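Have a look below at one chain only, the form predicted alone, in structure tokens format.
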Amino acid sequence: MNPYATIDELGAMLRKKEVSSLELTRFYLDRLEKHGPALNAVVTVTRERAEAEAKRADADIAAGKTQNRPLLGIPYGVKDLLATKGIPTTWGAEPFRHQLLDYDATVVNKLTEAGAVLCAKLAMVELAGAFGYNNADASFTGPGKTPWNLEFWSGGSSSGPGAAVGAGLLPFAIGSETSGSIITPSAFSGVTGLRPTYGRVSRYGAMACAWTLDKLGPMCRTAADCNSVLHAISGEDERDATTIGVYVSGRATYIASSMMADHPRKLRIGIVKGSHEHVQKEVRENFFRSIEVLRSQGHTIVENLPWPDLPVSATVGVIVDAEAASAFEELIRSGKAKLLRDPSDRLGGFEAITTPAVDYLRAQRIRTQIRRELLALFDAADLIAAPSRATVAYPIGKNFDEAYKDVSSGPSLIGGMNLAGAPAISMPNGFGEHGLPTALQLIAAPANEIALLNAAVNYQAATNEHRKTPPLFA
């Protein structure tokens, strides 16, 4: 069986009944014992929640029960501060490791009810990076690696989801989301992850780091099976109030992705000035034949449109230290943040906890400007290009700012499109460093992920860097 097939391959192999759920089931739950280890990926493996669920989705479909249902009977795993009830919900933080909660997150009740069956809680970043982490190793899993190659990180802070789907341990998982937490990670474990706009998707049941910018979204094999995900995923929740009124259809927007294969759109796809100067060779060569693959599919390319000369970093940075030290209060009172694994996040909630309540409200309203003039840049594009990360994954065992010294940073996209809320893919565009993945991200205006998922199915039905596989998990 091929452990890095597709949401659609696999149903319909299903569908077929060319293999069970339950067959498929432990496949991938035998793949996350035997190589979740060597990753540092997985938590906990729910091999007994997940071959029930297997039972239900294989009744399921010797009854018909089929019909708009393209995750019935397949395997995922979600980042490990989602709710699941009885199974422990750990935050990837020692404080939390035995932490059980009575419920399942609103994600996980959604993906039941489609059929999905859960077979792991994966690895994170403990508390989200929500104090600042500047090193892999930060969770009491260890660092995550990318299985491109185990010296290299498989990026944060849903690093076990980009290294779980990367092995092809399971067809896809859930990540999270404050600040390039789906977008980094699918990157640098050559993964395609979909960042939602905020609100698309309930956090109920979901760790809190930032409330005013966590979202929740799919890491997948490729943006098809991102979409499917999406669809199930999607819709208003009563106990998430954030997702009340953002679409007035709920999931009536979804568009299936061979309708999308068949109907490409022809889009204008823009450019920052300077987007793609301060970032290594090899990311900025893929980056521009990815440029030139959309130009020959009949995109208009749209170039040096402006950067708003904002703080984009230090907004976001402050709304995050404000709003993490409410979230994680008694944790630091109480001390606890002491037996947090990485040196930064040690002392980052004793700082944060001190940000000024004036700082914060002055972050909030320069972020209503920095959104106003973010979202202007889409009067002259329907969708933003750029390289996902600067860099290929860092390596283990070096803080982060000592890594990649001779790349500067540029526009801060991926900050000020959070703050935007605004939905983003990232698909994997060739190789670097190191045989390392780099990756194309495609931006949208909030609530446009239709044009967004259309032009990244497509942008892959004309490539095949999603379909190349890690010899190591083979």
Given for the second form:
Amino acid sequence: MNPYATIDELGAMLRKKEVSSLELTRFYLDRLEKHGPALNAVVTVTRERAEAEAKRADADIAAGKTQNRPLLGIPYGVKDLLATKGIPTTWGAEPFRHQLLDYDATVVNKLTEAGAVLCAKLAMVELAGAFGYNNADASFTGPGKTPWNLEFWSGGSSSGPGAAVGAGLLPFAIGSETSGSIITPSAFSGVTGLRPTYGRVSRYGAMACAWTLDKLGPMCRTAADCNSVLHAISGEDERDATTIGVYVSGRATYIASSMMADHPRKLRIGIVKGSHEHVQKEVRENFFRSIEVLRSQGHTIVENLPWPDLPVSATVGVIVDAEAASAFEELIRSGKAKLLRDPSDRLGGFEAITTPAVDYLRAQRIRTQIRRELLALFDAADLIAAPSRATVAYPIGKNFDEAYKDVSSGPSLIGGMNLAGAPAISMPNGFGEHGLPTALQLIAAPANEIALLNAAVNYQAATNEHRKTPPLFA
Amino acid sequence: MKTTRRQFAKSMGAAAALIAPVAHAETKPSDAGAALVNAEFGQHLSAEELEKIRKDFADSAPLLEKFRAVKLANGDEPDWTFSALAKR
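Return the structure block for the form predicted in complex with the partner chain; the form predicted alone was the one displayed.
Below is the whole assembly, all chains and molecules, this chain first.
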């Protein structure tokens, strides 16, 4: 069995009865138990639930109930901030290590309905980084390790989904992003991760980090797999008032990946000025190799798009500080925030809770200006391309602000586009220092996942970096 | 007893007054922020941690300065809107 098979490949094997869902599930459960500890990727292996769900999937396959169910019988994991009935939901944080919730998050419910098989609750940075962690060792499960080099971080805050999918411990996982928490671990772990439009996926049952920024999305092997998972988990939910409908701005939300491959679109792809000039050498080289692939596919490259002269990082910071301090007010006031792992997290809540209301409102008002200017970029380009991260993964054991001091990431595309609620996808595009993966990020206007995924599916049809596997986890 | 909004604001003023009264120009925002943290949460924090917090506030001061310098007109609304008809 190839642990790095895609959802489409595994689905074909299941439908042809070359393997049963129970066999597939046990294969991945064994890999999670064998390799999970070396990567600090797993909080709980959900073997009992997984085997029961796999048996149900096998019954559906035997009964021929497979139409339009690409996830039927496919194992997956979720970042441990999604509620799962009767299984601990720890939020990666010592104070919540034994938390038991009595319901499933909407995303988990939707995946259950789709016939997918929950195999694991995956590790994460404590509280999804709400208090400003400054080190990979920021979870009671220890620092997430990238399967490409165990001395380096798998990225955060969805550290477990990145490492687990990257090491072939699962075909896909659900991560969350407030400002970078899907894109970063996807880049550092060598997987393909999709941050959907804000509101595309219900957050009911997900730990709140910052209500006006939080999003859930798939982390997979391919863009086509992200498309399949997004289709299963998106849609309106009366329990999450921010969710958006099936059609937004007249745009369809789902087109099968095979249709995208058959009908590649010719798009205008923009590059923001300053987004690649000062990144690591290999990151830049790989980025321009990716741009040449896109150009060869008939896309028009639009260079030197202007970035707004507005304080993007400070605006994101004030919003996250204020919303997270409110979401975790009891934790801060009780002093239990001192039980967190990372020294910056232990103090960050006390600082964040002093954020003046006027500053919070100022941030939301500046956000209007930032969003207006960022959306204007999409008048000149259908998509924006950039290196997902300016560097390869950070070394474990060193504070982030001490690593790669000579590298500048330039404009905060991750922060800005999260403020705008825009979707993005990160795809592996080569390797850099220490044998670590680098990645290409494509970004679309809100609700334009179709164009984003069309370009991504076709980019991956012309490249093979996303099919490379880490030698340590064959 | 119910606390009115004004009484609450007054109590916050009292917390701020824990900072030693000094001339305005001598009071750095980072010291004021650290003093507020100390007044509210000092029981959880060591002197070393309070100093780290003061330094964090000081380090973020330049960013906040730029943040507060952005011109906003009276009509620039926050990027979310209360809706009486929002579904729950």
